[in-house]
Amino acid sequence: MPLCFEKNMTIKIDVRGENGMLDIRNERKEDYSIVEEITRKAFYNVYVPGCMEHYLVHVMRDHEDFIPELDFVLERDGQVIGNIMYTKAKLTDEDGTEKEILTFGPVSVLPEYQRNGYGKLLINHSCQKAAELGFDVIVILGSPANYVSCGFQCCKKYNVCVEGGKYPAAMLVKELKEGALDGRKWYYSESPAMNIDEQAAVEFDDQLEPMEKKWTPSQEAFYIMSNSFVE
């Protein structure tokens, strides 16, 4: 069973980087709107014209599956430039035995700071803290190119699938404890926290500073990846 830590516990690390002082800490209430803005800028037009990830962040914090202890922001010289959030998820084997696990997302870095290793820093730090909390498996959905360097592997290698027994190419698994997945066939279920109201998300976005919704090549890449499976 995962250990219980105080909800408002703060974990900090300091890293002296070439571009300044980096600090990872737990998100605070005064960060909420900043993190939502970062998420919006990071995801706008990446997967679809516009995005809904910032609305997911907005409502996720109030869900029972959200884990505040694993909600981190990354500061660069005192400015918040990135964030990662976790919720609980579930694996179920063929006998109906359930296993509580983790998933993360969104993980966001301001566009002007992307491709500098900041997202990887957030992921690696949060994985370490998740293990310290007693969790032993993380399952995510995302591009393998972004996550294999952080130790994530194809879901089929761990026999983790979705309903119907299919292995999505975008579903990746990381064991925080070796042998946590023992070869049994596991079916993945994400938290209901991820099931957001699309109309509410549009209305939320409409209240913010206008950004142009447009087509980008990354949307086609996302369509291909999200409809691909490993045989």
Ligand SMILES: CC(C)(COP(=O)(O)OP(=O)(O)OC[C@H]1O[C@@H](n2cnc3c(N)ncnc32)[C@H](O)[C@@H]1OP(=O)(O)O)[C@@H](O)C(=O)NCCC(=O)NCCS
Given for the second form:
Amino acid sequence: MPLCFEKNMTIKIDVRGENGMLDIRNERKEDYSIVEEITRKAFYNVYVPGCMEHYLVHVMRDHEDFIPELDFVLERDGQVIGNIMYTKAKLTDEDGTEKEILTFGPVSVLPEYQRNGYGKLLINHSCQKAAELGFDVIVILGSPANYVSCGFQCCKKYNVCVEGGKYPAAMLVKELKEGALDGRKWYYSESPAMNIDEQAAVEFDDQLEPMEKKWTPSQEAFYIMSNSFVE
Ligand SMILES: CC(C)(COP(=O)(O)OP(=O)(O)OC[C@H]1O[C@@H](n2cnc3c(N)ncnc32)[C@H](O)[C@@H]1OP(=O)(O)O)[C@@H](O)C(=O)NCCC(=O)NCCS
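What would you give as the form predicted in complex with the ligand, now that the form predicted on its own is on the page?
Let's see the whole complex now, leading with the same chain.
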């Protein structure tokens, strides 16, 4: 699939022989409900039966750690088909020194458009914008296969761990500025924006068009990955 970037960041793309115009821009208020719907469709039954990420999107925009400048949608021929959102997060070293960093998520592409390079476009574009805003490190928790080709690496390579000194297999790090992490041990903590009220999330989902909650094999892959650590 050939992808070519134009100077103004509108991107021409040729997907399965059809030409479509792509544009990545900041999310606007009028996109809120479609972005929540895309998030719901992208995540439903992938990690657990149902999902809560669309509720997270619904509430996180109002949190002080949310970064509107890094809230992007991807339009294909004028239709929003994907989204990425960032929040501030924190690294703390063994002396208690704190460093403000970023994490992203949810990142979503409508299921029928997945695996065409759109997610990668959103990630790479937003990483570039994050660097321009002066951020120098991104830490994420997710399936490594989605992110390694965007330059994310195992957290252990940067000595970034979680409480207890463990290195989750699903935790990846990207330096936006080389040497931003200087090898000392860092402990990662995400924003409280991620701590959603699960009951409220269920009630939010119940008001929407019904989708069938079911088991899928990807949930087992998620269980394995999220309970694995790098020695
Ligand atoms: C994750 C997601 C945003 C990626 O977007 P996408 O447009 O499908 O991904 P891309 O086509 O840009 O592919 C990016 C990379 O991820 C890999 N990838 C994408 N989906 C994958 C899958 N299900 N399993 C393994 N690898 C996958 C691709 O092979 C590609 O790697 P490569 O460049 O080394 O070939 C999208 O698949 C999605 O919305 N998934 C459901 C929600 C989700 O899981 N979000 C991430 C939370 S951790």
